[in-house]
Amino acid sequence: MEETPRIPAKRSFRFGNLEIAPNVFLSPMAGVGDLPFRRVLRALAGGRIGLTVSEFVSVEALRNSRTRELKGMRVGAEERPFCLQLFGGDPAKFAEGVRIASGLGFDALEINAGCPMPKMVRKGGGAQLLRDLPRLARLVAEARRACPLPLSLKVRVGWADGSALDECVRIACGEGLDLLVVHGRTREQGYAGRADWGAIARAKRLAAELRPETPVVGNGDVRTVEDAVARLEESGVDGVSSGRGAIHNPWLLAQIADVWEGKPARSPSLEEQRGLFDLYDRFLEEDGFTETGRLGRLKLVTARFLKALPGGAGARVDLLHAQTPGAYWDLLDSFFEERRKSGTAGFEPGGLEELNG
């Protein structure tokens, strides 16, 4: 890494009775942000992650005890504070799910009103709530009454444009929510294009007028330590979260924690880069994944991590086509050995101009 980035004035915030420090954390990502991957990021950061947010869990799964769907609720012993993210579209059923979840030992709960996934939208949850703001208001009100824990709302700026965002801020502040998280894209954008940090800044200003004690966290295009600092300072938000940026660079949260402590952001050695895959594989195995299942998850991370490494493009294609675990590990070892021989062992993630999450 180059010289130490400047340190932002704001490096923590209050989420109800919780102190969130550092104020940059991992965004929940379906199919990626599970317990093994979160364990990897926490290990790399030496535990210095201010908040852990689960993959989304259906309130219907909670109400009906659907065991397979509830796997995302599992909490690592070191994952505190831990926020459980819930989705659903029916206000009464959502409140029932909140009451159940509130008694299960989590530190906080989050309402998902931003996920663009079609399967969630079809069920009336996630970003679909942005098309029916009166229903969103009822759902938030019911959830707030049912929840004794710190409660947050995660939204996008809107469905097709940013017209829903101001009302979302009014709903969150009017119901006394403890945190508002804003992803700076519309549902129609998905993860394409640039996040609208001007809209996020506007949401923060409005929240500060309506209810100063409700912090606002921004999400979108946080790929580097410098990005995190710039987003905090330019938008005035209380915190930021990163999703895809942390897959391209699993040391991102560790580097942010370093800088927040006034130290240079450490750059992992070639051996540490290679060890990342062994660490993830071990955590997947401990979580009960079969060898074939582990290969699938390893490929998912490989697809993004190697894209951000010098010379990774060609090896990435070969690794994604590996048919057996043995072939995968042989190819991976060959890639890192070639990097060692060629002197490209440094870690300066590039190619992130295509990253939009």
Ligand SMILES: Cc1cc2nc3c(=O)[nH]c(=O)nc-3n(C[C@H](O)[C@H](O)[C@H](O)COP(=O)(O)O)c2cc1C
The other form holds:
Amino acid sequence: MEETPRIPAKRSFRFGNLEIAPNVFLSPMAGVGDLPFRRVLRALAGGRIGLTVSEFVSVEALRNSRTRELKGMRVGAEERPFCLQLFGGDPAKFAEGVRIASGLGFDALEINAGCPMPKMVRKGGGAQLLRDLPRLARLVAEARRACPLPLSLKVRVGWADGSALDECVRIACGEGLDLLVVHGRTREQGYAGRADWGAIARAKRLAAELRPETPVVGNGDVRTVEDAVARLEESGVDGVSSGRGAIHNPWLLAQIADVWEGKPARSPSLEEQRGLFDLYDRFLEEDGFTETGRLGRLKLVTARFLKALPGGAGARVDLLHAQTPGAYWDLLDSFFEERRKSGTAGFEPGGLEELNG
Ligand SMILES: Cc1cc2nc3c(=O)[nH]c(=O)nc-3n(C[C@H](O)[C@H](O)[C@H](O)COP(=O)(O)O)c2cc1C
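Moving from the form predicted on its own, what structure would you give for the form predicted in complex with the ligand?
Next comes the full complex, this chain leading.
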């Protein structure tokens, strides 16, 4: 990092009774952001993450105690504050899920109104709620009545365009929610294209008019400390949330916390970069993953993380094709050995322009 980014004026906010400091979240990521991954990020950041959010858990799984799906609800001892994200489309069933989840020791709950997956949308939840705003309003109202904890709503800007967002703000504020999280893409965009931070800024302005006690967190394409500072300052949101940026650069949240404390953002040494893989593998093992299961997860992180490293592109292809854990670790060691010898220890994730997909 060339120079220390400036420090934004707003570095914390309140989410119900929770103090969110720093005002940066790790976004929920099904299939990636499970307990071992979140433990790695917390460890790298020395705990300094404003909030971590679970992968979505369906209210059906909660109501029917479907154990396999409920794995997504596990939370680490050090992982506070922690928000459980719930998925569902039926207001009464959702409220029942909220009542069950409220008694399980989470710090906050979140309603998922953004998941774009066809399989999930067909069930009436996630982004489907953006096409049926009266149902979203009923669901939010019932969830609010059932929830004694801080409650948040996470939305996209709309289904095919940004036309649902104003109404989502009205619903969140009208029902007295404690937080609105806006991912600045439509459902049709999926994860492609750029997030619309103009729309996020408008949502914040409307929420500030309607109910200043409902903070707004913006999400989409926050990949560097500079992105976090610029998005906070330009849009006026209370906080930002990063998903894929934190896979590309697992130190992102640590670096943001450094800067918020007035220190330069620290870049990981070559040893720390290599150590990341051992740490993740250890946490996966502690979580009961088999060796093969661990290899799959390691590859997911490798696919993104190695894009940030000099010479990473070539090694990435080989690592992703490794058939056995032994082959994977050998390739990884040779890659880092090569970098040590050639003196390319650098880690410049900020240089990446196109990280989507
Ligand atoms: C693999 C993956 C899984 C995701 N799972 C969820 C999820 O369970 N719940 C949710 O609200 N968003 C989910 N998202 C969306 C992210 O939370 C975030 O809104 C989106 O990736 C945009 O932020 P980014 O540009 O920082 O990645 C997921 C995204 C990815 C890439």
